[in-house]
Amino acid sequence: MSNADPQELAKFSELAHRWWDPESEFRPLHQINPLRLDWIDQLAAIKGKNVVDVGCGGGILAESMARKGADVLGVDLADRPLKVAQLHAMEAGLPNIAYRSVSAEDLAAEQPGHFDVVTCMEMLEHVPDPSSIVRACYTMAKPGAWVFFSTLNRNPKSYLFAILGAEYILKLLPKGTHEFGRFIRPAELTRWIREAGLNPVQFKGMGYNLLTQQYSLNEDTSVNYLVACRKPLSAP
């Protein structure tokens, strides 16, 4: 059984045509790259790396990450976004960048040890075993590689924020976007990270500024949240 939810995949491929569009649907995304990229970057110094994106979608970090000199592989089982990704990779003529309908789990099977970054950015939340895929993300990444995760917390805040404010008051997110009994709490996410075989080295939070309409990073993970994990330099 794949570990994907078809719901889930039918809905971003329905909006894949407007990935690129920085005023559509996928704005915050456009708005959140370069904070989630040069975060990676000050940590895994990617320029020359082989990193794997888990669950790129249309490619926005993918891309950035390419044209930071890093060669990337972009993964996802949403096939439109996938295209779109390609297609857009290849107007802007990048060729260290590739893009493959593959889950993580049979990525992982496939190419183990073979990263030295994996990112997964956004994802966690929409699929039906998120452990599964941080097991995955483990198994891919080389001894000592940097794996990158970030997900949305699971309290009443979040919900506020990121369901009813994102969603229904601001409309900066389509609604249905998120289903709330996916979210992810930190100590959650941290049990599996330590389960996996992952050492946990930073939590960040990334807020939403209403006046300036500006995202920046911060330590409060109570609603958006991303964690940088090393494997040790041990691991088989």
Given for the second form:
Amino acid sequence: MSNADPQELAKFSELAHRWWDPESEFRPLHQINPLRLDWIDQLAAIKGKNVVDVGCGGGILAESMARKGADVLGVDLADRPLKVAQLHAMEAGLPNIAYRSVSAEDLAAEQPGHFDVVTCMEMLEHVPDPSSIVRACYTMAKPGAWVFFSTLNRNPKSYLFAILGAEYILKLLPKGTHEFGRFIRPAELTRWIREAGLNPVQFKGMGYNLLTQQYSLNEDTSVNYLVACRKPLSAP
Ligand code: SAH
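Pass me the form predicted in complex with S-adenosyl-L-homocysteine (SAH) as well; I've looked at the form predicted alone already.
Full assembly next; the chain just shown is listed first.
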């Protein structure tokens, strides 16, 4: 388990039993899920596609993609979130979803070129070497596949909003959820994406309106942002 931080995995395992409580620490993930799901589906038309969700946690995105008719594999290295995800999918009676404890790098070596769509959301900022995850996502994707990432930008505003605001003032997230030094600038992520052989196609920002307490997708990538990439049809 080289490219994983045991403390990060333990943090998510500890909270796992509350993953599906929409009023819990995972409220932000529940709130942003319809936005990212629609965006992914608009670009990649996931129905009937072979989708892998890397760092799936308790399965909020993975399950919603299965409900849209995708065949989904969710992978993570934290045991309890995976168990919660498995139970939740079983109770929901979703046959087109499976979960596995396997690293992105091992899955890529095992099933190169296998998936039509790869999603890796809110995960890169929790791993020691995010560029290795980006490369693994490239490898497991089919030629022509869509690959999606989302993470947090690193600048004074993201420190203010994502750490001070979200963890200390609004208490949307538990203290210590995020480590500022691990946040990723869009330019850094773009470099890893291109070095891996993927083409970045579209960036979106995610905004939070304090008054309405609603999230929305916009063009402001200064705090939370998402990027859609494509694997070229033929290798360069
Ligand atoms: N992608 C999900 C969950 C985000 S929380 C969503 O957006 O809804 C971050 C997840 O990344 C946690 O489930 C954590 O266990 C997982 N994670 C952290 N490091 C990981 C690693 N090295 N490999 C796989 N998953 C990892």
